[in-house]
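A lone chain, given as structure tokens: the form predicted alone.
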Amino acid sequence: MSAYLAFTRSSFHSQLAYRNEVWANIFGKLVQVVARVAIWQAAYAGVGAIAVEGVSLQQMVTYALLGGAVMGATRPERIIGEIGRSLKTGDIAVWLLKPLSYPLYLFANECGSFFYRLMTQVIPTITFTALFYGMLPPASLFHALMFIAFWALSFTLLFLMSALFGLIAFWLMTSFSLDWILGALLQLFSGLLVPFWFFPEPLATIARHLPFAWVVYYPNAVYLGRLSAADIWFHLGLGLAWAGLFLFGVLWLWRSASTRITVQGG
């Protein structure tokens, strides 16, 4: 386990190596949240209603914030990139050498530099944006305490997204298109860009049975009390089942990835 805390801590002062790119990163976060914020005061504008579907405006700008924040955390790119690197040089080999887990030294690396990110990119940007045009409280304490709990859950789905997909390219030997098409997912069944209130049905129901809703949407959804304390419960329980199906995909791709490199080794 220090071998791993060790990777933490190494990922997190790499990324302090490049400090004159925090100001081009917060501007970048910034100018992202400001556009959807903007969208969103325009369509409201729109429509003249003070709600839609029974979502305020100044909720649907605190949506934006957080939206923002839980997705500025996490970079699926960079962790399929750095598989799809390791396989191009070749150092993927090393791994199966090491008493280590390729896998949770991604995770490590993935945590290291999810607290550089939080600490440099989303707390100042969301602290700026909620100054300049405010942002709702949680509905309660136990909302708090449980946007929290579905945040940290919405940063292992995502990192074993990234990872299942850029394990993947070790059969198509090339990760070039794989975060690609995560992204695209995530653009459109996270909730990030429209929150699934205002999906049509059934698209709304089977985006809320999909895994990529707990990326942002139920995190979101939570801390606007959106969600009865059971609805909080089940949901949870549903995202754990949807992490572990997916922490089973990771463990038993990278067991084929490991035997395929040493089949073609020799």
Given for the second form:
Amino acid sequence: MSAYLAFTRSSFHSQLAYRNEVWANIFGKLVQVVARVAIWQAAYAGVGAIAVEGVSLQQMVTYALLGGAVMGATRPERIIGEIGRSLKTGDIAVWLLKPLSYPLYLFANECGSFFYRLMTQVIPTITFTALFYGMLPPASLFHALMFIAFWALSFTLLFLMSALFGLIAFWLMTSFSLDWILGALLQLFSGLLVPFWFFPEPLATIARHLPFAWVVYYPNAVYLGRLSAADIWFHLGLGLAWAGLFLFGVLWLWRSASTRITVQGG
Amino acid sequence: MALSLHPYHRAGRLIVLLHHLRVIPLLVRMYVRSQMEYRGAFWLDRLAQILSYGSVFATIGILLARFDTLGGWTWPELALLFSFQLLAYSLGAAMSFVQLRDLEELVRLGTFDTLLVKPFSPWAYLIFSGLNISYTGHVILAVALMGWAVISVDFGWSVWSVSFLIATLISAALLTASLITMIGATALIWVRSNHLFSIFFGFWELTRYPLNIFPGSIQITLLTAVPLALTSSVPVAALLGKPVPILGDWAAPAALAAGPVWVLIAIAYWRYATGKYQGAGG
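Please give the other form, namely the form predicted together with its partner chain, since only the form predicted alone has been shown so far.
Everything in the complex follows now, all chains and molecules, and the chain you saw is the first one.
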């Protein structure tokens, strides 16, 4: 286990080495979040209503801050890129010789970079924007605790989806398109920019049942108290089931991929 | 470099220029051929990019379906803005982005030095030996959307307005390539410059939306330090006769002049940066 912890630590430290990038990333994130809030302010101003679909502007601003800063801490392109790179350079073969699991190594590595982004991007951005825009607190203590559970689930699911997409590169021999396709699915179906309350039916119903919904939409809906306690438990169970399914997919793909490794790197 | 071989002779300059013009198609052909080696993978990648930008476009569409307008802009107007932004960016970025992003690595490894001894402008070599046809997907999507938007938008088209659209599109592409060149050239001074691209793209994403919805500080930044508003909402707003914050009536001339003016600034900056370059590789 300590080997994986070391991977987490080293991934965290290796990113901290570039100070200029820390500042550029905080700045970039801040601009993005301010922009998302501006989009919702303009949308609500356009209809001239205090609440749309029972959602107030303040709730929507909170949703945008949570979606932009908190959920933006995992970057699927990094995981898919990492697998693609190992495949191209041939490093992947080395993992078969080590008494370690490659998927677990990827997870440990992603945890390190998640903590790095939590410290250097999420916390500064959230603190600044919450002070500036007046972010709403969680609906209750129960909702706050459940939000943390959903957040952890969101991170795990996003990691598993990315690893699954990355491993498909073994058959396609390119990870570039997989990264963009996952990005497209997340953009539309995670609720990152537009929550499903504003989706037309039946698209909203479809989106609520896809696994991408657990990445941004459900954690945020839980935070804002849009789901009843029974619904929260039910959706937590469903989310865990999705995670289990993806975990099985990742392990199965890695096992079949290991048998067909053709080393092309030097 | 090449120009300095014959600084005082007009005829010498002409020969160098002709040499450049002859070599450029060759450089482009070589690189395009290497990119098209795996045709299936190439088109799969383009399809994935079309899906990705298509889903951004669909998300904005869903938002507008519920809220009708955004900052006073209707859905077809925003579709015109989105397609203009994507097309201008992809034309400019094909001429610069990957090439200049990789410059950091060339500087770090010292490979840039080999470009300096070639009898050819290092900038032109970098650009044309890496002319990126991967933006085909962006262009296909943007042109299709623009076609739909042009028909759907409530606007009386004339020869003048179509010419303005094309001229500002070229200006926007030049501006994009100039900004990317300047960010890339910074690597010649600082060795690292790629973190500046994350700031560039952070602002670039905002230019899919009308400038007037953003707070004043972002509006000013998008018109001055990171003048990306001039590659999207300023020209489209000027075309459609929508109010442009800060610039007002100057929006149309500013959008037309922005590209050429920033090209001159980028040339000056590139010269300054290559002058400062000392080499970082071993």
